[in-house]
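Below, in structure tokens: the form predicted on its own, a single chain.
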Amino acid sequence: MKYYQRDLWVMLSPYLVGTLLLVALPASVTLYLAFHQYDALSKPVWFGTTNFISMFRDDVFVISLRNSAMFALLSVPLRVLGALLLALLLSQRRRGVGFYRVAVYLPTIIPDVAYALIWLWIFNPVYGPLNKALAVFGIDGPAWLVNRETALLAIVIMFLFQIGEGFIVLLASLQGVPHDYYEAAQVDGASAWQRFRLITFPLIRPWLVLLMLRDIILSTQSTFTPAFIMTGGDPYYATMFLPLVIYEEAYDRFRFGLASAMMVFMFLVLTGLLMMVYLVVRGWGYDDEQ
């Protein structure tokens, strides 16, 4: 038994060391600097809660907070819904289904920088394929990334195509639903909608909740690369999100204390939001023993 436990600790050690060095240590330093004035050139000076007070007096921070909330509100439900619809559509074995499954997953593995550059070309108002496709239907496409009304929507649209991981999770969950349930429902005369509402949805909703929580976390991180490369936070701060503001405060203005305070605040808001979502949907799970 002792040898077995030792082997477990040996196998866990790379993960534990990585968690300590890459998560716990940076988080501790961030929390420490949030209460200090620090410019990376001089010694940290105790600042108390001044950094937290200052960030709420910064109009750009308030705008970024609103933009980040709007992005999450739009993108998270659409991503989960899109992954669910595609999983339902491609769950049955038919000719060519493997190709379509790969096509759904492919955008997820493209590096973020390359993905942003691809969409920078797609959204180009002059020669971009999106506006050219709209022109076929007589629609005059907007200048997506330079128009304040459409810039944030453009970031949401490009985010909706990276749903491969959620698609795989829901596809696996659908394949785990016993076919006997559907056969019994068909015998009872249940329609396709009734089979989904009474059988499929109750059995896969824990995975839907999991994906919703995951995408809420992801929405606070995934906006940095497209905002940094494609728009720089413009036009008129329409795509200025929290990660980009934190980056600019730290590495452009060398106000690491203020940036750390923003990071701590973002973590607290994210934690509160996840807890709220969990409390709302905590009855969406199921117990195999019941």
The other form holds:
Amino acid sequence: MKYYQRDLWVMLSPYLVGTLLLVALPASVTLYLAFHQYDALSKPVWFGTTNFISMFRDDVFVISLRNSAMFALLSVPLRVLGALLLALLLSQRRRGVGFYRVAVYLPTIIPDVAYALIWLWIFNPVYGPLNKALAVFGIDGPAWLVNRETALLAIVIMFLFQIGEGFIVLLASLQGVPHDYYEAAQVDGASAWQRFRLITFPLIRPWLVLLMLRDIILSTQSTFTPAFIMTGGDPYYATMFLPLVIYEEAYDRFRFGLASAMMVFMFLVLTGLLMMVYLVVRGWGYDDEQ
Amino acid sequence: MFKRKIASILLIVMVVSVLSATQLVGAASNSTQEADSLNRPSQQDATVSFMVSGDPAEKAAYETLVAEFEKVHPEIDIELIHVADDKDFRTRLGNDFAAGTPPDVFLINFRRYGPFVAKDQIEPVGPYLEQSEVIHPEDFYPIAIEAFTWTDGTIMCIPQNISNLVVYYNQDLFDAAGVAYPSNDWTWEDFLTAAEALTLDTDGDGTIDQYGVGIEPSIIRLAPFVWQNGGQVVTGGNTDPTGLALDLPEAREALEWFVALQTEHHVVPDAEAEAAEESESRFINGHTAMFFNSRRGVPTYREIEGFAWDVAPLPVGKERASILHSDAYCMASATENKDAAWTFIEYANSEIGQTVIAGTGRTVPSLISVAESDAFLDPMERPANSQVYLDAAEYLRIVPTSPTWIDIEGKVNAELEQAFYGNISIDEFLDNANERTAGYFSGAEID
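Next up, the form predicted in complex with its partner chain. The previous block was the form predicted on its own.
Let's see the whole complex now, leading with the same chain.
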């Protein structure tokens, strides 16, 4: 064995141990519990597929499934698009561009709980700055988190401001596009839109795909904090998302078996979704080898 | 050969890292043990962990309780675990049980202890109480003992208090509106008349600035009115309920009256106003005249300087009724030193113990002698009319204590909120509530 290989293993080992203990082990336990009835106080009892059947009889679970899907459908394209537009806008070296880049990234570094509390204030129907600002333009703002129609939208909106990571990735990818291409295109008389469509877009496509896949995963998890802190799933389950339902089943009601089954189901749906997206955009040239 | 080498190295690394981690932990706990042993007598003490929630004032009271106890019982060391927030407390408690390391003694509401009893996690204190020379069941208000008596007649936990639902009212706002203070036998009509007179658009801009009433749309707030109207919340009794009884005529009438407070009379903030500022905050800030709460609000309300306030009993319907809000000291069945844990529970519920806790203002003592003493009825402390909580003792009732009750509450409350804020009709509420809770009642199969 070569020395560098041994060193490699030594360096990797903390992560291997960590992954085993913190990911592989809990994941296997979850899979095991999904087929058991388990309240954490008595021994798990074999339950077959009952958990998987009974979760669909629970209205709240079905609602949360729909909400989570709706959230992903709205937030993923908007977030990627937002990051792309801002990256395009701020990719050129210009006066003050550094300031704007920092401003775009800043909301991303706010801790989730603090971020949720800030938005709880922003969305306050009477005293919140958002509705006060809307009132200046004569718009009677909705009672964001109180209305069943706007509550989910409000959570999507607050997530549109945490796109710093996608923004940085796209900014870097834009800077990886060779400048000669644009110059050549300009000589040929290509318009700005043509330059974007025929040069920029094809070259940053892999990054866009990567961001989309990442955001889909993120969208299933990131709803937990706002739902838990801001709404508790209200109004009338309008912001009840999968992670909160799973948490409540497990830690409020001690139905770890059912919660595990939901978790496994969520994992399967997510895997299916990612594979689907990957297949659809395969032609976009994303390749692991790149 | 090559692979085996990698595997062995990997194994060594794993073992080493696990070992060093345990050593670190070991070293850390050794040093704390050393530090502890310097401060404590060297003989082997019994340690009892005791978990409570509450604000800093309550924490201080429990610290006093523990200190007083340890003076009398130096051989028992109480490890006080304080969790500030109620909800966090319940999560922590559940997780500690799930992890197999519950606190030896903890406080819990009668609506929430059922699941723990059903899973044999609570050690019944009944047998200890029978042997006790310090406290006896008849020293306590019977309703509190009833709330913590299981189906088989065993007393499971020792109730700390008989807190109950009352009306907190802002005397300054009553004076300003020229409305007479609530009497001890005011009726639903009197209440509604006062509420309407106290709901005001003070600056004339078309939005209400002062509400007559703040009341949470939840089943424990609704229940007393159902009872007062001769109805029931559930069918089949409190230990083994078989279904909701809210669709029966008397209950339905009370439900309609309760919901109409918001939907029709608008004396309670609507959903938007409630989200803008919660009713309790409105009351504390002096722009809600009457607020429904148990005794738990008193420590906070005592800090109010802007206006005078007092408490009144619930307005009376066809009969008198209010709802018990009692917590009890329970012992986990996993407790190692049960005698030591009982000694502490016994002390905490003796006259001395309950007097210390009554000093917070948070509890209505469950011991009749302490409740009727100045420790609770202190004329120098607000509310002046604390006798209200004690007068209620004879007509207090409880909601079910069955293991799934708290799930039922959650489902019903979600629907009730919709009805209360006018999003669904009473019929829809009843249909939804019955349907969503059916699986949690006796006889239904649930996971």
